[in-house]
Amino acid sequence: MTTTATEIRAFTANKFEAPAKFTEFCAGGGKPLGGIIGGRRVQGTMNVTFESTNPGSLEVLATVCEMGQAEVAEAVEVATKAFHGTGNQGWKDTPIEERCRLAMKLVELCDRDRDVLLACEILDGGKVSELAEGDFTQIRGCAEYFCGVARRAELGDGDALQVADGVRGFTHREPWGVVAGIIPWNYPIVLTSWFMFPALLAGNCILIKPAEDTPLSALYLGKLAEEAGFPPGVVNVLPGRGEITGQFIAEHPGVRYISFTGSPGVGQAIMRTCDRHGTRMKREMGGNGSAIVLSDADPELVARMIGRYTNQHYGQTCCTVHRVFVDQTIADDFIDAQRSFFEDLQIGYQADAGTQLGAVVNSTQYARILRAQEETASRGGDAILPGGVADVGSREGYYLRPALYRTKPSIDCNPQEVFHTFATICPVDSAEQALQLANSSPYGLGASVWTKDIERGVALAKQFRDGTCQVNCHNSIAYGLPYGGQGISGGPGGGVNCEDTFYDYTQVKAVYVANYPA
């Protein structure tokens, strides 16, 4: 059955109300929600709390304790003991089947408490239900995939080589020990899962540092991990600000490996800190995704498809489309269709039925997006839709209208990642010109080509300077294929979602053995 343009719509909300179990969890028995260290709830020594709010209503959902240097040090200590074991079997020596059993038990508990975790995504994260429900499926998908990888992974001693007379050598692969995941606010359940399962199944003990805007899902997952039976110290959750808790994690030499997702500036700063004491680090640091639309494409159909991805989580998606290069022969029709799609987006509260464009996560992002809209126009972008503040009636929140600009190849009016429903459209003379412009960005996370000529599309896609290259689709992710960035968008390591990801959470050594001298 052929898809028609009218069938393509933005991710849309169903009516959602928080279950009582979520409200009870947020209440914390009348106390702020503490971190989870060694199976204990920890209030922290800094006596500092922060509020986690619903961005679409500004309602305070929970008060959370910020973890400081003392808590990071304690978490590293208990995680190290859990890794090695103290008079009993450590996590590093736990059989793969037992690790998989605990991982899948955690998945079962997540399924049981699905509505609680959806409340974390929808109310704490500001996401519409259609997208949140898809994100939730990643918990099981990720766990099952990495259980399969773990079962066939080659850990321990490799095959021996005779390297000289009386000397043999072999590799020994083992987990790092204590590893940390610094998780962003835009996809908390997805990105916590993408860190947690490969790291745990490889035999590491973990520290999860959720974003201060969206800490609730990580804290709830930590609670469920304890219920699942993970030994104390294997899973630890350290809520707090990046410049405080995140910095203390990066500074601690007992953290052997860090997986970071966030902005280039923060990721580069953490990398410099890690370099001081040799902590390894992998990074995914945003994008400014491009789409090339060739002359044979249906402009209305493709404009709506690209519009759906540009609006995914209101543009708060690292790999989504923000720069479109369209053949000039169909540019006017494409622009008209994209404008229509953006104008028709239903702006409103993310938990109300029918909402497609909700509030952005916080006041900082709100101001940053408004400033980017002004700068794009000042750089020469011709406003098709000027953006600006959106009025949603009685709701208080960080609501903005979508922004769309027409530009020229000679004007660079969209050089930075703008985390909103925001795009520039540049008519071009040729696919080669479009490719040159697409690759001129320092980012390199995701890009796509749209054409009926699949062979030509694949040939062009291979030339993108991006980690994920797509033909007639975008924001594509599948287990077994790497998702990672090039340029300032990421690296080193194997990205996420593939076998290389699992091996990123291990270290390999060369061992040489010579006969004892006579």
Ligand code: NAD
Second form
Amino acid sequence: MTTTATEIRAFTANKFEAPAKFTEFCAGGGKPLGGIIGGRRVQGTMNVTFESTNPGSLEVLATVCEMGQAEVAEAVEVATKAFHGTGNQGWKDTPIEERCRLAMKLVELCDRDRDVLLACEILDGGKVSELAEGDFTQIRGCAEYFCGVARRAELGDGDALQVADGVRGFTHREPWGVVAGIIPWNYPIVLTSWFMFPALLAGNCILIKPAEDTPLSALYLGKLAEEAGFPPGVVNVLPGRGEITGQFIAEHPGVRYISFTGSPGVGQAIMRTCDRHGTRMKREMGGNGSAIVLSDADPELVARMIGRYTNQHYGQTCCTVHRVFVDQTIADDFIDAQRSFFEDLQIGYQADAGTQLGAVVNSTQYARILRAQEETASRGGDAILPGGVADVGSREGYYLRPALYRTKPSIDCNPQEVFHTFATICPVDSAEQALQLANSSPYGLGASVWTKDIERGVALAKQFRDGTCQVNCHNSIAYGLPYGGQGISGGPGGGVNCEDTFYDYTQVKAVYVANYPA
Ligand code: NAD
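Given the form predicted on its own, corresponding form predicted together with nicotinamide-adenine-dinucleotide (NAD):
First the chain shown before, then all remaining chains and molecules of the complex.
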């Protein structure tokens, strides 16, 4: 079956209304939503709350308590107790089948409350329903994949080696203990699942630190985890600002391992903090993805495909395309087609039918994107669509227009992740020149080649300095293949969604046993 250019459209909203259960959850029985620590709702000793708002209407959805140093310490304590338990009854000793049963019970409850979780993603996260519904399927996909990995994983003692006369040695692989997941705001359900399932199934007790802009889905998942029957202390949720709650988590020596997803600057800072007391870490960070379009590609078809990815969650997608290198023989047609795709995007409220480009998440991002648009032009980017503020009638929110620039190989006008429907298009003389320009970025998350010549595409794609190298597709993820970054986009750690991810949540010791000296 062939796809025609006109069939390719941006992710689009159906009309969405919050279910009563979501409104009731947000109301918190008249109290701010507390953190979840050891099965208790905790308001926090700092007496600080923050509001979680709908970015497309600025309506306050819920008031949430911020967790401070005392709550982080308490969470580490209860999680440590739940890990060890008394006797051999801790989470670390729970048989794999029981861990899988609880994980799949949690998935069932998510399916039951699908609309509540979609409301978190659409209203709190600002996403259109088509994308939010896809995100929701990741909960089950992730749990099922990691139950499979956990069942075949080799934990415990490895084969013994005779290392010397009367001395044998073997490896012992076990969970870390207490691990924390620090989550960004752009894909809350997906990224909480990608952390939570492998970490729990490997036998760790977890602290989830959601982003301050989108705390609702993690709080709801924490509530469902309790209902599913996870023992108190195994799943804890600590909402709060990064520089407060997140920082206290990074500073606590009882947290043995941190899985961080977010921006490179914050990831680098947390790594330095963790290094002071030996907490290990994996990091999945930002990107500034590139696409190379070869001369044999259909410029209109490919421009629309790339436009769809660039606009995925309004460009607030870590691995998406923001830098395009197109063969100069088709550059004008490609630019025309991408401009018309961007111009036709339906800008509006994310829960109204037909919306394709909604509001960005907060005022900081809004100001940052506007500044980046100005900087791109001042660095020599020739504005095809200049961006700027979008007027969406009666709605209040952080609405912006898409931005598109024509550039040249000699100008680096797009050096940083902008995180909006924003792209530079650079006509090039050859695929080799395009590859050299694509690889000149310090980021390295996702890149693609677009061509009818698959063999040539694969040969070029393998030369990207990126964790995900693609031919005729972008924003690709699949369980069983690592999703991680090179350069400042990722590491250490084996990426997410693969067997190495599971093993990242375990540590290995060497055990030596000698005969008693006679
Ligand atoms: P961010 O780095 O600002 O925040 C991420 C998380 O870190 C939040 O929970 C925040 O509260 C916390 N945090 C901030 N300062 C902290 C500190 N000092 N100590 C501990 N925690 C702290 O990122 P963001 O703006 O929320 O998310 C967008 C970024 O995430 C983009 O760069 C995007 O590309 C990246 N991202 C990467 C992936 C990936 O898989 N590679 C996926 C999604 C998003």
